[in-house]
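The data below hold one chain only, encoded as structure tokens and taken in the form predicted alone.
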Amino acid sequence: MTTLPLSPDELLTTTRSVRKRLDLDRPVPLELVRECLQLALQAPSGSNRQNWHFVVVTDAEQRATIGEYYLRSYTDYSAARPSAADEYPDDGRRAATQVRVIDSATYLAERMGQVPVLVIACIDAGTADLPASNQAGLWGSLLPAAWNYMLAARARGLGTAWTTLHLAYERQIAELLGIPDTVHQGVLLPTAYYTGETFKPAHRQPLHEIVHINGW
């Protein structure tokens, strides 16, 4: 498929978590998802093991069930955290942004089961229990591939969002999808065509506040 005319910098700075602007009614061709996943596999993995797996869910009943688990988890998560407006009392701009983020996250949580494609990125750890050490090495062999998928999707007119709240019900979702015990889910990537073309770089903390040269 022809990709959008985005420079590398534009692609990297405008690949946003898309929630309210996912088109829930427009089907997404499975071949297009495969194309994005093929690019995902160009990501690095520890010792080049490539022990990642991607479960692509298009079945309506399965998506609805995952959506129910997700909403249940999101509801618990929301109840346990402070209100968005209170998270950054000394930074009005960031507080306002957080209010918008939570509003859009709630919107998606209520509609997760309606998103045309749900992609769950997983990794085979070789054991049913996650290893006690080197968690960075384990997840570092999966998450770059998931980000590659999001970049490839953006370049092809698809929107995605990075979320892990489904993991509260990882076992139930694994049973639903027949995921083996040794394969652990890392991130859920709802995928759909997006509406509008106004993606832009997000406001971030000043570089000097988070970069430390030769020590903290």
Ligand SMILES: Cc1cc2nc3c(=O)[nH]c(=O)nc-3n(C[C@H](O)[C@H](O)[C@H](O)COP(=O)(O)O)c2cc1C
The other form holds:
Amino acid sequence: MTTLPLSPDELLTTTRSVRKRLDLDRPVPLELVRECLQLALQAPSGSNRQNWHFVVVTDAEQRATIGEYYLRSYTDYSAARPSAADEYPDDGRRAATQVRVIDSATYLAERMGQVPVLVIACIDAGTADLPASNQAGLWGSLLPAAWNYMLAARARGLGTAWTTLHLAYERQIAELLGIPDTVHQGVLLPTAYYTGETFKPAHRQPLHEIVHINGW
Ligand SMILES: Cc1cc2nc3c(=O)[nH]c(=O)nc-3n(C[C@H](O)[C@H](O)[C@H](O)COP(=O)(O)O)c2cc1C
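The form predicted in complex with the named molecule is what I need now, so please give it after the form predicted alone.
Everything in the complex follows now, all chains and molecules, and the chain you saw is the first one.
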């Protein structure tokens, strides 16, 4: 598969969370997903362990079940948080963005089970309980690979979104998919062709507020 003519900077600044623009009706070839996962494996991992796993779900019934768990978790999450506009009362621009994010997240939550491919990135920690220390070492060995997958997908005309709300039902989803006890889920990546032409860079909080040169 050829990739879109994107410069590295364009790829990095336009790999957005795609929700409303996921094409739910267009099938995604499994080979294309494999190609993106092959690129995911170029990510770093602690001691080069590569103890990541990617569960690719295309079965309609399994997707529907995961979608139900996701929506249940999303509904609880939404009920427990302030309204989008109230979250940033002193920053109108950020509040407006948040309203759009919530609107888009709600759209996806109501349709997660219809997204043609759901990829769950997991890590085999070798133990059923997550280690109390060095969480960064554990998750740092999975999450860069998941982001690589998203970048590779974007370069091939596929949209993805980083989602974690399914984790409220991690055990149930593990049972559904036969994921072993020692394997922990890190992120659920709905994957579909996207509609429309391209994506824009997002507004972010200013760099000077979060960069600390030679000390905090
Ligand atoms: C750790 C993490 C968890 C996230 N969980 C969810 C989620 O469960 N559902 C969702 O719709 N988006 C989720 N997001 C996506 C964020 O809302 C999104 O990255 C953010 O609004 C910035 O938008 P952008 O990715 O388009 O730049 C998550 C992102 C991260 C990094």
